[in-house]
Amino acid sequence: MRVVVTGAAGFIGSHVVDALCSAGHEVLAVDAPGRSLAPEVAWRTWAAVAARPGVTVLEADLAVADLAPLTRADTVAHLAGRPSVRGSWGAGRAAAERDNVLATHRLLAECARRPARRRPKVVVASSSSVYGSAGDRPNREGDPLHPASPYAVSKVEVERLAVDAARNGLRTVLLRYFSVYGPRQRPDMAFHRFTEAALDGRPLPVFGDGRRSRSFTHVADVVTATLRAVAEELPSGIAVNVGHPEPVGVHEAIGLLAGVLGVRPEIRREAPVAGDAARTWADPARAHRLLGWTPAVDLAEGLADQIAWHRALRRPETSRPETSRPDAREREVRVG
């Protein structure tokens, strides 16, 4: 199968590329690392993606590039976008609109231009943020959406575009990811910040009172669900929760992390983030029914995995790769 992965230099996207290659698929990896929230990290990951056998890399900004090369595939895993509730306020609002809504609109429109029999299926990454804060039960896909930040609003609009495209004959699937963590997590994300602070002997920066809870979902489980969505025939335009069914409080998660690290953490309180959900809580019943998917990694195991990755980065023998662009120029195509 030929699969296009947008956001291939990102946290989830790079893992999806790895898994697709390991499964023997032909992969076109697409990203614009310079637009990442952490460009140096993205360029390192991009170099590693480019070095994988069987991967062709395409550096392209989806908001302006010619996207025709992306449509010559069986499936497009559209994982690119502008993440972060916190970063979407103020000047970040326009970036979320551009990199999430405009980019998705252009990609879906280009895929729809293909002859009907040659149109790829498009698996679109969405977010638990579309629900707002969960109430007294886990969120199900049919629940009303209550976006509370510009980022969440942009994801609701991304979903609307995908559903409209499905009504017009393009096969689409929406995956609502819940609080993904694990190796390669972005530096601005909670467990990355907590782990690095703890390893440095610094206080852990916690937004708000630490009482918020999340359906923390390990990236390996997210990748499994994503690959099944790529491979399976699902009802077009459907949304599917990809999240652990047991929410865990931030304080409890810090306790687990501290136990793995063998430290007694000191907490530094920071102002709460506007629009940040008090609780995310996934009902993954639809994913189990349609994809045969159930999360397999519990939080203690997953945190140990992420911490091992952080420690490996600090060992001299596993020094960080150069932050330059990929050297594999003969396999890189530039557009836009």
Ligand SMILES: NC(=O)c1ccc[n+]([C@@H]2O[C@H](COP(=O)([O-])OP(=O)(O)OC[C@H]3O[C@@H](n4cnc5c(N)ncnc54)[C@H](O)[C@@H]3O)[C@@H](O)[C@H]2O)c1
The other form holds:
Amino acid sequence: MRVVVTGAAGFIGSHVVDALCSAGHEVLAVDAPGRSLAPEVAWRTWAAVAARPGVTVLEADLAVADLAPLTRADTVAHLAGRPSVRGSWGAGRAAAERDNVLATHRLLAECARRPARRRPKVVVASSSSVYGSAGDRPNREGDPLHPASPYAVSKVEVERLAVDAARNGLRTVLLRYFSVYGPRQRPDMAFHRFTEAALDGRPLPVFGDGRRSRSFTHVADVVTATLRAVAEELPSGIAVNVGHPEPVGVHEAIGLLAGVLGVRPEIRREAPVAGDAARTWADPARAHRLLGWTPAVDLAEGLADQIAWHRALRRPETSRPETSRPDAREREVRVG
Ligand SMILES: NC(=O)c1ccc[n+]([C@@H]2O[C@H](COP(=O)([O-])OP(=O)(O)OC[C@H]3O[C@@H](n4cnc5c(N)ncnc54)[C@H](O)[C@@H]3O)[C@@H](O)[C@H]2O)c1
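Since we've got the form predicted on its own here, give me the form predicted together with the ligand too.
Every chain and every other molecule in the complex is listed next, the one we just looked at coming first.
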């Protein structure tokens, strides 16, 4: 299968590229690392992706580039975008609109221009944040949407575009990811910040009172669901929750993290983030029914995996994982 992965220099996208390559698929990896929330990290990951045998890379800003080369595929896994609820306030709002809404609109329109039989299926990354805060039961895909930040609003708009495209004959699938964690997690995300702080001997920076809870979902499980959505025939325009069914409180998660690290955590409270859901809670029944997907990694095991990655980053360069090596920005970029 020929698969295009956008956001390939990102946290989730780079893992999806790895898994597709390992499964023997032909991959065109697309990104504009300069558009990342953490460009220096994205450039390093991009270099590692480009060095992977079997991967062709295309540096392209989806908001402005010619996207025709992205449409010559069986499936496009569209993971590029501007994540983060916190980062979407103020100046971040325009970036969320540009890199989420405009980029998705351009990509879907370009795919729809292909002759009907050659149109790729497009698997689009959405987010649990479209639901707002969960109530006293897990969120199902048919629940009303209550976006509470510019980021969440942009993802609702992304979903609307994908559903419209499906009505007009493009096959689309929306994956609503829930708080993804694991190796290569973005530096702005909670477990990354907590782990780095603990390893430095600093207090852990916690936004608000720490009473929030999340359906934390390990990236390996997210990759499994994404690859199945890439390969399976699914009802077009459908949304699918990709989230662990058991939410865990932030304090409980910190306890697990501290246990793995062998530290007594000191906490530094920071102002709560506007639009941050008090609770996210996934009902993954649809993912189970359509994709045969059930998350396999529990939080204690998944945190140990992420912490091992942070520790490896601190080892001398030669023994570090690939994605932390100095970037090879000058590396030849092959255009597919
Ligand atoms: N990480 C999570 O917990 C989570 C949860 C829900 C949804 N999501 C969604 O999943 C997707 C991937 O998230 P992530 O955590 O890997 O984020 P990430 O920031 O690590 O990856 C996103 C990538 O998109 C690229 N990008 C941004 N704008 C671009 C543009 N205009 N053209 C080309 N590339 C562009 C960035 O350079 C970056 O490498 C995003 O759409 C995000 O909103 C993530």
